[in-house]
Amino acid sequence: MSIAETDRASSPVIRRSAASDGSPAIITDLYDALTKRGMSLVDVTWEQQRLHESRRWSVVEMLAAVDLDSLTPLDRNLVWNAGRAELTTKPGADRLERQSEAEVRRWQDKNPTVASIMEACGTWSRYWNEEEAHHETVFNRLADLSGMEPISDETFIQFRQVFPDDDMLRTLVLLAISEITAAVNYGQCQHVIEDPGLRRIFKQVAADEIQHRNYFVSFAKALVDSGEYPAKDAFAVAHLFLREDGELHGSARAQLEQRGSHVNWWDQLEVGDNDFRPEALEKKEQLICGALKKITGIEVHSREEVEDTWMDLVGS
């Protein structure tokens, strides 16, 4: 063998990235992209990254926009709960980690393809814990400076317990609704809202949420293109918020669970002398009938539509 011929087999292979060279955005179809289109985790996590990194904030530049003195009992109402609320997303976050953890193991002999999406789904958790705990730092931060009851430490260890584990598709599900959930309440309270400042905050949060929202619903697609989790547990689960006093309700509900093991953010609104609740559920039931098209392929308009259609595939 010659010196040449030496030096090429001995140097390493270089494969050209298949990671897009465009603007950053979700994979949306990634079980074609590891499939079809040849891309690494190097490659997904890079444009995980890209992404990240593109929407980027600071909460010490949002809250120095906002007037203090000009905020509403209103405003300082809405700050309050969102505050709260935000506690239990690290929780989620946490568990999305540790949940796909045991996922990637489970499937990396008998389907390798499902191991490397929820390996996708576990590394950007990352990114969604970092992303969420600008929410919560920048809502009960306001909180603080301007005076408004503050959170006791028992009640930020309360919401910090971690939602049970459940199967890992019905999960994306339910947290794909959360943040549609979020979104929409966020949008709605920047209705409200008279300080720039502070709607400028609430517009960046939603805007963040939907981006998560995309999120679990690629990651919950990957999973049913996979054809190893049924599109009937996605349908369970919007059936859970959707039916009459389902959990998109809220704490607008007539009996509410007494959970124990976790806190739902959606449960604890308190409306105040404002009384104002931001609900627009019937936005919420569109944007979750698209989250299933989107996951399944199935095509549904409203919450009979997503019953009957669960009753069915329950059946088949």
The other form holds:
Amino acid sequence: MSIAETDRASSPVIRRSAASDGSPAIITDLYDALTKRGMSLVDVTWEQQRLHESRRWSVVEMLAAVDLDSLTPLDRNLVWNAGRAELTTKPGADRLERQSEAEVRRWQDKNPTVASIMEACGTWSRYWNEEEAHHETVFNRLADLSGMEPISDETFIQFRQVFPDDDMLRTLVLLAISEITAAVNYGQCQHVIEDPGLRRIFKQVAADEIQHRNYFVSFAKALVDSGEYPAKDAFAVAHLFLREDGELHGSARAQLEQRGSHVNWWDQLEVGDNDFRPEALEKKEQLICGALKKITGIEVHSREEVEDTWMDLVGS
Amino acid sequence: MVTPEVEPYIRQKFAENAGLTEEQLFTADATLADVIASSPRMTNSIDLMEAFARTANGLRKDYGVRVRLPALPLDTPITTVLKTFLDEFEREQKEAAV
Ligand SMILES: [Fe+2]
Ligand SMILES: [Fe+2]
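Given the form predicted on its own above, I would also like to look at the protein as it appears in the form predicted in complex with the partner chain.
The complete assembly is shown below, putting the previous chain first.
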């Protein structure tokens, strides 16, 4: 018997709606949701699905609204850099999926709640990957159409190199910070772009990145809440970015690591002839401190406090 | 002049945190990248950062000197790291004495 027939049998007039009430949102207290509130992975996935659906947009439609001939050299440079940077998100999402899967198996017997958190994260990686596909293609297509230096297949493949695995909490915090950096950069770009169609694209992508950050923060918080992952590791990653000459300074750093294994998009930004750099370091610092507060419950306000707190948490 | 026992103290702390013996760790040409590769406890530069932090915390606790290490590229030889640590220790110690 189908659901429709059941409905008809029990209630011929009133039709039950299968849609959920309330606007879709990220579950910010995932650990409590899984334990105290007894949410299942089906429930969690449903919330992911409807948030994803509610935020969908069309690359084709967005591109149609851009006036190609009005783009300035700076606009085109920003688009070109964004497209290259977004190329690195697919290996990130692929890796997250694989690593989550491995973590599920590792935790299944030891701590089933942690296994569920890992599964929720691995499941979400499919939405993340799909959303990043929009970013990558919208910028690369635009760079191509506006006559920017083409991205060779060699570069494309190089930017697809998979990041090495790391501890899951550290990975999630790094991804949260990467989304913060991207969101702030795109936000800064909006201020200097004149074409309304292009501005709208940057605005949309920045909004997506903020959602991604919120997801990474929620998974990271759930791991810390489980008691299996120490807050120290969240602070370590934040310090790695915020310290003097740290990762946050991206391609402006005096000395870049020659990795040969994978590409950190923040190392690859090229300024070109214009001197606009979407840095806004203070804003990023504040957003990273905010993420740490949400993940660990520990409040810090500056990179110095991040370092001090991390040193205290590390011990000797 | 650095307190003479500080160098062996730092060597020992580093080795302890890397899960290696001092002989394994302080070879003439080993870089930080080599240390990560040979350490059973280290995955990447975050672990290295943490090992330095523990060493610095130890120095603070046992000698009352606060040492801060700059961000060092992975091709830095471990002997240079040791020297940087000692120089910083000396500088901080002098500053504290003034
Ligand atoms: Fe993106
Ligand atoms: Fe993103």
